[in-house]
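To begin, one chain is listed below as structure tokens, in the form predicted alone.
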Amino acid sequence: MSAIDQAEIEILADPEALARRVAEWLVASMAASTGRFSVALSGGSTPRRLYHLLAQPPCRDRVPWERVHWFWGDERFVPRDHADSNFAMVRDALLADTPVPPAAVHPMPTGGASPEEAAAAYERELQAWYGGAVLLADRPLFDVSLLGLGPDGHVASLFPGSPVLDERVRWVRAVSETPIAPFVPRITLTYPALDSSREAAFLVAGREKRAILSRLLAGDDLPSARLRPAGRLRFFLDRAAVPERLR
């Protein structure tokens, strides 16, 4: 049985209800944990409202900011203040108005170095955080990975047909060619890193995602269907995105 077949699916009324449910779930997971807690963040429009909620009461008052560390699932190779930067979106929506320690924020490097050098540097940072260069099945890298679903079935910056889909050793890779705008190089976590998650959660909203979500849940060979998280796989969907067979 595949990870998709065993996934937990929650259907919410609309994007606002989806964001509030995910915020509730994520804050509860953080609050119930002990020690360090690591989150791999997704870019895109769907999680932005979630990040706003985390930065506001009552969520803001329940997050153990001093021990939660924030990582990125992928990034465009643009300056951090660029409009297309995932870091800039998360900074403005979540980090700017919260008491998160600077040392707990781990953006992908995009200044100066080439995408390949930046990917290698981020991999070293992840390994230093993890305390080793080999990911162990019983000790995931991330407590939670937040995931988006692209219109072509991509997840993070793992696109259909990309040679990076076959990476099984490196944790982070550069992506030189991207099939969707903006057409700039990217840096992405690979399957070994994304799979090393206690909880992996797709956030999917909007009628325009219905067709690709139907293909994903049906088991089509999409990049998003190749995820095999060490722990639980979840889908948080708004009603507009839900395929007919789930209605």
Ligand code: 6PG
The other form holds:
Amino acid sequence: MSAIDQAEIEILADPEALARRVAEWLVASMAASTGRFSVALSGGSTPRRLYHLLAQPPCRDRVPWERVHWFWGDERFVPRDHADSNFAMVRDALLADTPVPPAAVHPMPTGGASPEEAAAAYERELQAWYGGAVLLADRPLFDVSLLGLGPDGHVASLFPGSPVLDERVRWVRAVSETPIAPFVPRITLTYPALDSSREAAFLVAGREKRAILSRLLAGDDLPSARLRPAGRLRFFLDRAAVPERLR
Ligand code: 6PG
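The form predicted in complex with this ligand is what I need now, so please give it after the form predicted alone.
And the full complex, kicking off with our chain again.
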């Protein structure tokens, strides 16, 4: 049985209801934890409203900012103030006006010489955070991984046909072939790192995602279908993205 078959699916009325539900779920997960809490953030457009909600009351007043650490699931290899930067999107939507300690923000480095060097540097940062270079099944790297579903079934920057899909050792890899806009090199977490999550949640909204979501839920071999999180996998979907048969 695939992870998809065992996933918990919630269908929300619209993107706003989806963002509010995920914000409620995420803050409750943080509140139920003790000590450090790590989130691997998704880029793209779907999670932006969620990030805005986390930065505003009531969520803002409930997030334990002093002990939450923010990581990225993938990044476009562009400057941090570039319009395509996932860091810039999160900074503007979530981090700019909140009491997040600067040391709790762990962006993927994109100012260096190459995506490969950036990937290696981020892997070192993750291993320093984790306290080791071997991921243990009973000690996930992330408390929560937030994930998007690309129109071709990609997740993070794990694209169909990419050799990075077969990476089972490195935690972070550079991606040179990017079939989806923006057509820039990427840095992405690999399956070992993404799977090392206590909770993983796809956020999928919009009628334009209905076809690829149908394929994912039908068991097609898409990059997003290959996730095997250590913990629970959830789908937060808005009605427009859900195939008729699942409504
Ligand atoms: C990115 C994302 C990517 C995204 C999907 C869905 O860097 O673009 O990490 O994996 O989550 O492409 O993007 P939308 O939310 O914009 O549909």
